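Shown here is one chain on its own, the form predicted on its own, set out as structure tokens.
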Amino acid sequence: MPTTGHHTLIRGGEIVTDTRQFRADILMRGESIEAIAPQIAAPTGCTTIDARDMLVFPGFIDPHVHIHLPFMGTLAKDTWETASKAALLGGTTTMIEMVCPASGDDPTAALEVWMSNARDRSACDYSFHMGVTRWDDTTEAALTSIVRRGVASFKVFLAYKGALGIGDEILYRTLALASRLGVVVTAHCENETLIAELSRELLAAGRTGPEAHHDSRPPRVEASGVDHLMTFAELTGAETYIVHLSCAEALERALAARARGVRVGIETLIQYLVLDKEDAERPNFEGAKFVMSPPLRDRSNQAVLWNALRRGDIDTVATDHAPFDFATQKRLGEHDFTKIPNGIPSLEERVKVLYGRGVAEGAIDLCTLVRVASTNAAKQFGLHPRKGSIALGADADLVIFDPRARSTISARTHASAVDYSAFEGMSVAGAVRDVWVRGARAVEDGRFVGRVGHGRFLARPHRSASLSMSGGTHG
């Protein structure tokens, strides 16, 4: 179908996709990419953008964020206005948020809460993973209806006992339903019982500070959670996706399952690649800024994760963005580490750190950057080729990136509503210069110029022939 609308021509940039690099012009018309060629004549009235000496990426996709998040007695600080601005300033044009209903909440009502918080408030495109935290006589029908609406992935927690965590019966039923519907189940892999018991012992021994958080959920606990999920996935035939994998032990178990035919995608986080458990051990309660689950690991794991990205063993790099203020919210756990709201804000920093500490320092190449921060997520979650690609007819989600620039990360300059940055003072090579979302300029010369409300809900297809989906690709 021809696209109507204004033309924008990006001239002379080095285009980077998941498989190749080449110099060419890109012509956007309306919301789509209309032409890609070595030289394109500018149509009458066209806006022309000079991208010489610049890299041109497809819009980046963060497949794991928390924006509306009631958690541990408090509420995450960002709204869709602040979060989507932060995302765009960091080159992310699409986010997939986790819907996390409390254990007794109706899933349909919970989804509507999450959708209403994003509707008309996001400057970038968005979708959701539907959290499963209960199972009764109505759950299967409710989840099936939610999949029809285009929320074609579930989320389960094998952690947070008495809150978001689920038992084996719900895990089995969720995976079995997902297998029938043709949707992927994303999973937080730990062990809620082990964590609860280890935490109790640590507190009884007087270890109450944030540095004890790691020992309440050591690598073996995460690895056992991966093994547990893989067993259930193997028996049900469900496709799974491990979120925020942090360590060598968990990676080994996931790859072993993949080798025997289990369908499993693997995600790590930008935090695990550049921060480590010593950050969570900083004195004067500063370590609380770095408390998340699974926790930051020993620094030796960083090389393992970078190597796995380079080999293609790890599919995606996300953020698990979960912003809680240090001055007020993190201090809820000042005398008990189990009460520290879990999460590290990282939405705006993901791509700049992945480039600056990954590409610029030789850990990964540019095509790997695009694969793990954009294309693989689009393919995993039913958004490709409209998202995650630079191709004719694809959405005109584009990022012009200046590899010669250098920036220093600070809470003083980020767009997120949270009061600290976990990457404070980190100097990185490269900077996002310009961003478009479906052909509309959102960032110009590093400044947000987009429109709150421009972002659309992305209805994603499932793979079951027995279901018909209401609406199109974009709801």
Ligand code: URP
The other form holds:
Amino acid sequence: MPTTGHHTLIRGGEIVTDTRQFRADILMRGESIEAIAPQIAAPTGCTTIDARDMLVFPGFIDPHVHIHLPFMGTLAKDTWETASKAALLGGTTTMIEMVCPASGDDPTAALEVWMSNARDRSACDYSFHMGVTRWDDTTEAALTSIVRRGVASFKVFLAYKGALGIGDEILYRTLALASRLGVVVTAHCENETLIAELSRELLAAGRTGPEAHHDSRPPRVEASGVDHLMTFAELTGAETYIVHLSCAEALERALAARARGVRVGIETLIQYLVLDKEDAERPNFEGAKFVMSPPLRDRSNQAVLWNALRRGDIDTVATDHAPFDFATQKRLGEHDFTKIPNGIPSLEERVKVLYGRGVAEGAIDLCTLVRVASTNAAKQFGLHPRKGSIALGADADLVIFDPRARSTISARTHASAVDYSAFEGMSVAGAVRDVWVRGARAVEDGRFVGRVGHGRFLARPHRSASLSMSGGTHG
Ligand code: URP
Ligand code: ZN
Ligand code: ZN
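Could you give the coordinates for the form predicted together with the ligand, as opposed to the form predicted on its own above?
Every component of the complex follows; first up is the chain already shown.
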């Protein structure tokens, strides 16, 4: 591990940012990028890395992950140790985790639980979105103080009735507060009443398997959730961000709102770009591996999503990493699809698959890859230009990527603690070779060499003039 001021020189790589590609050397010093130039002379004692024929990306950012996730009667499988290793092996150097208190739980206490799970246990940098699941006389003050600590975004669920889901009063109050505090509200958009009624009808008709999950939450249910959020955003003036948008219908509603001036960022997931509804129809309950919400869609939606990434209509590609074991946890819903823990793990695979299926197959170019998997998330959530860029003074979060290698994805070799991969056997062009987090090597030749505990909490700024910040980057 470099000591303060240690130099590492990355020589001769093809640097890719969100806007351009150029050949140059990069000199890291301590935790930051000190120089970028065609031929940098190596300072004394410098470690030199040959990156000829390689691509050099800014560290990738995943703005939507679940690590500590008590959900649907069980607890997601990863810890910060396993998840941050998986992230780094996949080129992700910063993650933003959703804090998901059970409805009724105290937000400040919940944040402490999520923070203490990550503290000293993460090998990559991290931050949080604060889930809002209750509202009483103390909530506004509690959320204001949480924002002051640098957790400068909220998360609301318009689905999951009776669990994480919130009603319209809380939605309105959260958006109104966010508007005053100058923070973004991220939202899971599905109409929960429609889901409950459709699920009831499907179960009554004997459709109990994982393949019925899609029909309990068809595209119109998601589009309705998007419309709902957009109406509330319009009336409160809040800045919003739609998480895990899956289909053409929902995209159309979000873009219509954006066109009339609603402030909305749009995220899709790597799962929706390469997996589809037929995966959740696999026999022998295998489909349960692919149950998530919103569900995997008809394949025709994939081209719409890739086009929207290319055009800049969709801003980010995240994972919504939610790891539940197939052998035990997914089986909780063996006789009732509504009890299958929702979620697909994809933390380690996001960048590889986005490159292999996106860039290598011509769906997006390299700058778009960087934009949607790194820079836009940094900009949206107050981390730019420290993160998401290759620039003087930025954090030395860098990924050397070998475009000529191939990666084959398997649960047998992945770092996540979950017992299956939704991408099992997929072979994709390209491989993550080396990764640095603030100047410290975390991956070398595809092997994890980082340090659990190196990861740092990133306090993010809000945009309210009247609110001061407290705390530092250590939370
Ligand atoms: O199915 C999903 N997406 N599980 C994780 C929780 C959420 O809704 O983001
Ligand atoms: Zn969600
Ligand atoms: Zn999620």
